[in-house]
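One chain comes next, on its own, written out as structure tokens in the form predicted on its own.
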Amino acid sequence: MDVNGTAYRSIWLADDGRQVEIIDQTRLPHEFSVITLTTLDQAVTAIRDMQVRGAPLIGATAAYGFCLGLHQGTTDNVLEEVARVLVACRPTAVNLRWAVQRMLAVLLPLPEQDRLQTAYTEAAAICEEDVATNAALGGHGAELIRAIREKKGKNGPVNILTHCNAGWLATVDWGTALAPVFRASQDGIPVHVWVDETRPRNQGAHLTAWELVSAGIDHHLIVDNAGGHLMQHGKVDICIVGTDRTAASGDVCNKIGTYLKALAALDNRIPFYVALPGSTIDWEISDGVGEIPIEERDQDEVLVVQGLCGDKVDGVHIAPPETPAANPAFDVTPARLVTGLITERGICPASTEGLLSLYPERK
């Protein structure tokens, strides 16, 4: 995607060949800064602390983290103890387990001399895969905005609706939640996106806001507790939003708050989409409220407010001193509240069932 002219992806090698450049997502909007990558340490910090965030990102950023920690050895210990400390940086996003057990798979069997060349090989299809499984999710969820556009006739744009960040920001490029909007728009269908704010991090009023602006999509920022209001009054056409971790029964794990939305969309008869690459669906799991883990972070996300103040970034304390704050950050939507699921293979039921259709080498 463009940011000012200038075609951008998530992640991408620098000039060297062997370090690794991210957009530094904490400083988005405001600033956009650029980081380079030279360790695994330094891939861990930038996962943990939402430098990269977004599940298909997460597992891009693990696998060029793969390559840097293999700079101090490849010996099978050096290879399972990445993996180790990769896989223990977050719990939630799915797509950090299998891009590390994919490294692995295709590095134990090879010689130790040709580890090393062959992870930055694989790294890279793990980008270029991420970039067309997204371009054509895409496709598939304009086809949904289309379908709105052309019921609705002129009477205004396809109003959607969000939560999180889904776009670019969270994939290599084109995004999961936001691609079909993206292509929507490319295509001359008129579209408006409510923006959830999505506390306690912001990244619907920071990183989606940024994206939409940089796109010349029209949107307006909600605080997360208009969707259901904004619903009740016709005002939302369309709910499309990502997911973290696709239980294989279709339950969802997304940002917290996603559950809310999906309650108040079936309340009021609104169709709940979630897009995802077929990456980011666990196999192994059937009860997504029981059985994924749910991370908690750190209580000052909540407590303090990061925004910019004249021409610094800083943080606002907005509780009680003495006040503590809990912080899930994702929650989970039963598969019977998600009107389908939108893949990079075309859109199914949120069931096994919908899931084998698209998947079948999975049964």
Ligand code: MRU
Second form
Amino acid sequence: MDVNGTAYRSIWLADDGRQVEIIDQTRLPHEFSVITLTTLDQAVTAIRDMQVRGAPLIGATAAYGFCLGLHQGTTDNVLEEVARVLVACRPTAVNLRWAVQRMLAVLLPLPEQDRLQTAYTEAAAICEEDVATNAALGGHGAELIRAIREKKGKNGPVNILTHCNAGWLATVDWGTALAPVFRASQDGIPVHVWVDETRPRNQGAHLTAWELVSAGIDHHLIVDNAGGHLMQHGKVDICIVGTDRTAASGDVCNKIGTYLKALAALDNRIPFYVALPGSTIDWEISDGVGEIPIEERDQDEVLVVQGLCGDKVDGVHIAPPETPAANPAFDVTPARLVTGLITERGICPASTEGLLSLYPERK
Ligand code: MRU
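The block above covers the form predicted on its own; next, return the form predicted together with the named molecule.
Below, the chain from earlier opens the complete complex, with every other chain and molecule after it.
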């Protein structure tokens, strides 16, 4: 996507063909800075400390992190250790495991001397596929937005509510939940986005709002608790969110707070769609609530709010010093609350049958 007239992806190979460059998402929206990753350790830090985040981008970074790890050696033992270290970075987004398993499956059968070069080729393929996948799902999702616009006539823009950041920064490019919005906007459909700030890390305020400003798309930032009220008053036409892991049953795990939005949407008969690439489906899991591991992050993310103080980014402590915080980072929205899943292969009901109709090879 475009940043001040320059086309960017969220991750790319450096000119030397060895190092990897990322946008430091912990600095946005106040500072646009690029970090160069040279070692496996740096890739691990980037994922764990959320310099990169969003399920598809975590997978792409793990693929390139794998390449960086192979500079230490290319024996089976090194490959397995690199895989173990990467998979342990963050537990919920299944794209991490998916990307690492894909790298292992391609590399382990090869002679050791061919593994490093092939690793880079495979990581690049994962990134290219991510871009194509998200562009395709954006096209399918934009048709939903177009249909709402046609029904509304000239009664204002299509109002879309989204949670967390599922825009291009969460993927290699385009995004998941925001891909339909970017596409609809490019197609000339008037859209307006309600951006949940998404406590505690405020990915909505920091990242989604920044992406929408850059794309020139009309939006308002709202506190996480405002969505239900807006829905009751007819101000939301459709909700579109992303997912970090989709169970084979259609249950979706996404940023904490997504479940409450889905409940409010159902109560107000507002369509609630989840946009995802096939790499986010965990075919081994059918009970999302019972089986998807939920990441518990540091309590300081809840207790200390980051923002611009004067001209410097700083943290503000918001609770009594004695008060501890709990910080589950994701929740699961059961399939029965989801109107449909928007994938690169089309839109389907959130159910095993729905998913299998689009991915018949999984039968
Ligand atoms: O903790 P994060 O910022 O990695 O969480 C990201 C999300 O929850 C996104 O909505 C999700 O990855 C799907 S978007 C591509």
